[in-house]
Amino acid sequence: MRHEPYWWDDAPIGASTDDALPARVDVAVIGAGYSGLSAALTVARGGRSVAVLEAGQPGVGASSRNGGMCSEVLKPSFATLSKRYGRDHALALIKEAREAFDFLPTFLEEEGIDCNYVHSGGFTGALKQAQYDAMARETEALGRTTGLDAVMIPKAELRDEVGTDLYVGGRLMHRRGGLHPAKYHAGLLARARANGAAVIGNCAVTGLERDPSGFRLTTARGTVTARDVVVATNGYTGAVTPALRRRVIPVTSYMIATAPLSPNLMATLMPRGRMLTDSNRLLCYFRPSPDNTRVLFGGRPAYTDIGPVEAARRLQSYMTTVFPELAGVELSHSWSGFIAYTFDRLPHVGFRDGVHYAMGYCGSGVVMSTWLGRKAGLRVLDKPEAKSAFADIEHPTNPLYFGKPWFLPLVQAWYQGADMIGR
């Protein structure tokens, strides 16, 4: 079992050489994941010189480690969003998340990025009848109020969607898709460079100071000055931007890949090639590999670092609960990466302490990082298209939080208890 992402087999990280570090640019972007490259591509096409500074190899973080699942769904319910921001702004947030979902495949086609994108639909399984009933009520209400494109799948039709008897039914979301995340990153990196952006790996930013012309960034490879800065570090946000570090919570997410399975078994387990998850609070998510030969299974069996071997053991245990047919099947890969949650469970784009930023995707990073990275770039360019409902909400923190999530074991224990009683 290899302790690195399955995705790297087809799209190795660090396959291209780094660009030279310029002495001065119009825009410095910190972080070379989807957000940073999307912002860099946008400002480069706007006529600005740009350098993207990455602490490791470009793409080594969550952009090449995630599940490659694409969704328009925000974590808070419509009722919660309406209570916080009012009905109109709640609808604006939902509308923009849908625009972001629609933008991604159009962007891939226009840019010529081949990353195995499929509009597959997604299915969420309910483990308890009470969860199914609540899901059905929510689906009906959201269909009326927000136009949610979803239908409930009863137990009798479950195996048309996923080959398990674990669930009592679930919800089919038509507007979901999947892609190969490392191929997507490689394509986005190539497009940013082709449009003039310099992307420099192994170039950690260790200092960020104001100067008369903008900012002076001290890095592992030297110093660069920039008029504007975009911070796009998400789950890897560090001490160099302390105010932003206090507003994102790094959470470890783990994945495993099975060895190749027979076509008949894949057709039984995942007959429609959906992106899959269930109603547990300790989230798990799973999907077929792009070539439909493996099950890729992810989740958060722990909110702290437990290592690839223990993570694989825990994920495999739950995977075989869902799919007993996979008992004894070998695993080929086990890996992990950091996503970023926020205290309001919403993505954010904004301007703080003189820098632009986009981060905090709460597990919806493939779609929202591309979209909000672009929005951050448009904000640098002062374009009217930069307007975003996600920029018009406060980005909260907690008075006792300074970047080290000491409370995550408590959250995990509470989620485990809630899952046990089916709440």
Ligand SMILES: Cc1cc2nc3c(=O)[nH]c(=O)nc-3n(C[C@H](O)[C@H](O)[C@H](O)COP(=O)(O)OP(=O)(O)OC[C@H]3O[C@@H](n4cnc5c(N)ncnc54)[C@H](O)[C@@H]3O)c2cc1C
Second form
Amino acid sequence: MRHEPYWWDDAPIGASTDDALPARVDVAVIGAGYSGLSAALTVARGGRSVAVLEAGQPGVGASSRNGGMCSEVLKPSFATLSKRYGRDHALALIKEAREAFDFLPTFLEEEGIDCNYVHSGGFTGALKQAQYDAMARETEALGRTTGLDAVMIPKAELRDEVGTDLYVGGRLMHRRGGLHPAKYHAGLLARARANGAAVIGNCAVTGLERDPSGFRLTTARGTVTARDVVVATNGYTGAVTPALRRRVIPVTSYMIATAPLSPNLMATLMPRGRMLTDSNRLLCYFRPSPDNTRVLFGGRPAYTDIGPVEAARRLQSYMTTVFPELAGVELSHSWSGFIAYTFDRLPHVGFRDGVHYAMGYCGSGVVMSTWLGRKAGLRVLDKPEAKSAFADIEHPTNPLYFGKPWFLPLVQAWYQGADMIGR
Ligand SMILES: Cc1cc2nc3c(=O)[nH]c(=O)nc-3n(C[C@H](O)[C@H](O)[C@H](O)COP(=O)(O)OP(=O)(O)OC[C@H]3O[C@@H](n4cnc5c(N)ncnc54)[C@H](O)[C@@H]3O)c2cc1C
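Compare with the form predicted alone: the form predicted in complex with the ligand:
Below, the chain from earlier opens the complete complex, with every other chain and molecule after it.
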């Protein structure tokens, strides 16, 4: 079993550190994932000189490691959002997340990025009848108020969606898609470079100071000054931006890939090629590989670092609960990466301590990092299209949090308890 992403077999990261560090640029972007590259492409097209500074190889963060599942869904419910921000702003957030979902395939087509994007639809299995009933009530209410395009699938039709008897039924969301995340990252990197962005790997930013012309960034490869800075470090946000570090909570997400399976077995397990999740709080997600030969299964079996071997064991155990046919099937890959949670469970784009930023996607960043990275770039350019409902909300922290998430074991225990009783 290899301890690196399955995706790197087709789209290896690396060999991308050759751009030289300029002495001065209009815009310095910290982090070369989807957020940073999307911001860089936008400002480069706006006529600004830009350097993307990346601590490792471009793509080494979550953007070449994720499940490639694309959705329009925000974590908090419509009721929670309405209570917090009022009904109109709640609708604005939901509408913008939907716009972001629609934007991605159009963007891929316009940029000529071939990354196996499919508009697959997605299915969430309900483990308990009470969860199914709650999902059904919510689906009906959201269809009416927000136009959610989803239908409930009863137990009798479950196996048309997913080959398991574990669920009592579930919800089919039509507006879901999937892509090959590392191919997407490689395509975005190529587009940013082709439009003039320098993308410099092995170039960790270790210092960020204001200077009369903007900012002075100290890096592992020298110093660069920039008028504007965009921070795009998400789950890898560190001490260089302490105020942002206090606003994102790094959580490890793990994935495994099975060895190739027979076409018949794949057709039984995932008959429609949907993106799949279930109703547990300790989230798991699974999907077919783009060539439909393997099951890719992810989740957060622990909120602390348990390493790829133990993570694979736990994920495999849950995978075989969903699909008993996979007991004893060999795993080819096990890997992990950091996502960034926020205290309000929403992504954010904004301006703090003089720097622009986009981050906090709470594990659903393929769509939103592309979108909010672009918004951050548009904000640098001061364009009217920079407006975003996600910029107009407070980005909270917690007075007891300074970047080390000491409370995650407690959250995990609470989620485990809630999952056990099906709340
Ligand atoms: C295992 C896994 C599965 C996931 N599955 C899904 C999914 O199916 N669907 C979905 O929507 N989302 C998923 N996600 C989340 C998604 O991958 C992220 O939200 C998204 O990639 C964030 O992109 P980003 O550019 O903001 O951050 P990243 O891609 O993480 O990039 C941040 C970069 O910043 C760099 N950096 C940090 N500090 C510095 C510094 N000081 N100097 C220079 N560089 C620095 C890091 O090295 C890193 O490369 C998953 C994530 C993981 C880990």
